[in-house]
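Heads up, the chain below is alone and in the form predicted alone; it's given as structure tokens.
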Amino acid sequence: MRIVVFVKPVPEAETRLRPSADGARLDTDGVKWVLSGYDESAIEQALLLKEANAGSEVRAVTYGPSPRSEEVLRACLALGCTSAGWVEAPADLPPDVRLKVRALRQAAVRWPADLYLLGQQSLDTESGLLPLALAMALGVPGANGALDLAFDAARNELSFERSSEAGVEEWRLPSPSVIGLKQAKNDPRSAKLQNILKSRKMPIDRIPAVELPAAPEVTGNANRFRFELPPPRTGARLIEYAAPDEAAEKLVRVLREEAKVFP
């Protein structure tokens, strides 16, 4: 079984991003780039499928600029991926999902697979558009929000569950398919030190940006005009107290007499 997991570098959760001086972009200098939680689950699920199906391979693929792309790919190799592929992109690329779909489609042609796996959404934009858009571009079945993913080699079929307002749905799709994963069967594993050291020497296959098809002229692009930090919060007060009952009494008095929250 050949599995390709598409991952995306995202800023570490504790990172405090700030806009550039002109507000046209985010200042990413010094930002630590990591795998998002959903992508970690996708990698874990791919490795579980690899372990359950002898002879399987897992390739991690990302689309983005250097050096953040190499950082996350080596993290995937350290976790146990068989190989890695990088589709180059300029750092100032606009955040258009159609451009990304065209690039990842090129990667899928270069590295065909029985399963194309992604996290259901990235933790920076959280649009959740990519899995189904990529499935449409590849002309294969697709689904998002998958749970409990399994592969039936005899039927060449993928099975999983999805939670919906109507309850839990059971899905079966033929291979190859594109699946956006919500959660793996296990919690994501941690990389061992020996695998981290080994991953630093492993090759990363590359598709240069010049080999990507030229983007067509399209209308209706979503453009970012300006980034601004929210105004600082004001008016906070610290209630001093000696016992919890005193704190509760003071808080209720402030809410009733000053904030006018209570009658």
Contents of the next structure:
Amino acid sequence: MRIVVFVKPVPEAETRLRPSADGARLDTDGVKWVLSGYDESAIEQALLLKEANAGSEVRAVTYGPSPRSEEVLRACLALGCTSAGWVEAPADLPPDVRLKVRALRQAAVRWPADLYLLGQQSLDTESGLLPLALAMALGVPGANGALDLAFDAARNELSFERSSEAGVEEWRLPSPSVIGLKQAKNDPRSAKLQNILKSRKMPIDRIPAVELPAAPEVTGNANRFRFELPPPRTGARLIEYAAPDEAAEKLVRVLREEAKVFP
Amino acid sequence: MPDFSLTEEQSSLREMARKFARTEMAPKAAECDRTPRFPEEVYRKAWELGLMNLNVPAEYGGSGLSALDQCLIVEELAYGCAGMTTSIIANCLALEPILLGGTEEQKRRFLPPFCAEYHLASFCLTEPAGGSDAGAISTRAKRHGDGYRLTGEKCFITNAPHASLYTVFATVDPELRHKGISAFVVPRSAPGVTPGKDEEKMGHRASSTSTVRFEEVEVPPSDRLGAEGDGFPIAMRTLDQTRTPIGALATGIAQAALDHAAAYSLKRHTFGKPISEHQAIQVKLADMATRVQASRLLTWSAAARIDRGEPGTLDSSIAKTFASDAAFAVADDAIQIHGGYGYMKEYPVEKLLRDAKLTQIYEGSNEIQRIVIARELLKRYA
Ligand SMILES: Cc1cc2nc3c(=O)[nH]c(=O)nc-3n(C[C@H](O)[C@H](O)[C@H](O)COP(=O)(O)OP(=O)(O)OC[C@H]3O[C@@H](n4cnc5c(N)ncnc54)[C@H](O)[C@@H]3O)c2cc1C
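Could you switch over to the form predicted together with the partner chain, since the one displayed so far is the form predicted alone?
Now the complete complex, all chains and molecules, led by this one.
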């Protein structure tokens, strides 16, 4: 089975985020880039499929600027991916999903696979558009929000579940398909030390930006023009007390009279 | 190295150890300290990820890391929990005599099993009657046929109750002092080997420490490391290798203490402002940071010297002594900055002081290190 997993570097959770000087994007200076949680799951899922289907290959692919792209691809190789592909992009890539689809489509054509796997959404922009947009661009079936994928080689079929408020759905898609993953069966694994060392010596295949087809015209409303951090949380109040029953009494009073949660 | 920057490979090793320490070790550190408990599941996971036999070369299945890379990892692990780190790196200490004194056949026989499966080994040098004067050990290796019979008792042996293999130092004749000492590899399963009960310790309580008794234990000549009488230099050269990582371990404790103290100082208010704005607290934090930085650079430079193949005795003794004294002082300051809360077990800093204390004692006490430093130093003036 050949699997291509598309991954996106996102700022590490502990990073202090700041808007850039022009206010349009994130200031990436000093940001540490890691795989997003959904992408970690996607890699775990791909590795589980590889282990279940002897002779499988898992290629991690990212579209983005240097050096964060190489960093996350090396992390994928250390986790057990067999190869890596990098579609080069300038650092100031406009956040237009069509640009990404164009690049990932190029990668999918270069590296044909039975399954194109993604995290269901990235942890930074959370738009969740890419899996289905890419499926449309490739003209293959697509699904998002998948849980616990399996591959039936004899029937050339991918199966998974989706769950929603309405209940649990069971899906079967012919391969190749593009699937956005919500969660694998296992928690994402950690890389072994020896594999980290090995991954440093593995090649990363590149598709230079100039090899991409002409960019679609970027219109004003496809461009993010403002980036702001969420406002700092306010409104927390400490209730001072000497004894627990005094604290309870004060809390009930605040809840009733100010927050008006009960009559 | 002269520019003190790390390669990408080193950064990623450090990152990996940091993640392991913060997600697998730190959350269990307080519980394992209080109970106390030997968290075997943490050690197994460390083994699975390749964090255990750091010094075993790749040809025997280990990670084969340079001394500097080992230090980067050990510092991060110790930040998570020093006691667990002592148990994780005890295999390096126990297997080093085989690396240094073993024949190719012995290395092929003893080392790969540790890399193929989770096993612990212990380094057995210290005896109840004395640890510092290693030349005075009294565990006897009586010649028997063409092999030996070992009889005696070792004490304070890390991981001994859980180990499957011991590297043991014993003497054919105590009169010969250090010239009579040989090194042996003894499986736990050999008749006459009895590890004792876990000691109750002040710190490093997630680690396990006990005596080991040897009662007429048969050892074939093929399990002696080096020639008869090579034991003392093998032990000393082993400690030359493992002392620098102890400096890194101490640095990890100190960094944790500094981080806790700085964060607390920003949150705690007295006299209408955060205590971080009182100059007395700032001076403490500045001294702490200076000690942490100096400890780290001394261990890095000692490790780099060892990696260049130069004699490392002086540098590793300096690094271990400075970093362990610094860790104790920094943990002490961290408690002081926490005030009364620092004295409470609910806060993490009092454990750091108890953990730091050991680094001044084991792998050659700091008094012995200072003797070594002075001796190496004076050679240059003689
Ligand atoms: C938790 C723990 C784990 C350990 N793990 C191991 C292990 O795995 N394997 C192992 O072999 N050992 C181990 N040790 C033993 C450790 O290395 C010894 O405790 C240490 O070497 C000191 O020996 P001692 O305790 O016998 O002290 P002593 O040698 O009795 O020394 C007592 C005091 O006198 C000082 N002193 C001694 N000689 C001199 C001198 N000439 N000049 C000035 N001062 C001197 C010492 O520095 C010390 O302060 C461990 C110890 C502990 C506590």
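Model, not experiment: these values are computed from the prediction. Residue numbers count along the first chain shown, from 1. We call the rigid core the largest set of C-alpha positions that still match within 1.5 Å between the two forms.
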Margin query: My question is whether D245 is one of the residues whose C-alpha shifts by 2 Å or more between the two forms, given a fit on the rigid core.
Written below: yes
Notebook entry, point to check: Fitting the rigid core first, would the Cα of T234 be found 2 Å or more away between the two forms?
Noted result: yes
Check: With the core lined up, does the C-alpha of D22 move 2 Å or more between the two forms?
Finding: yes
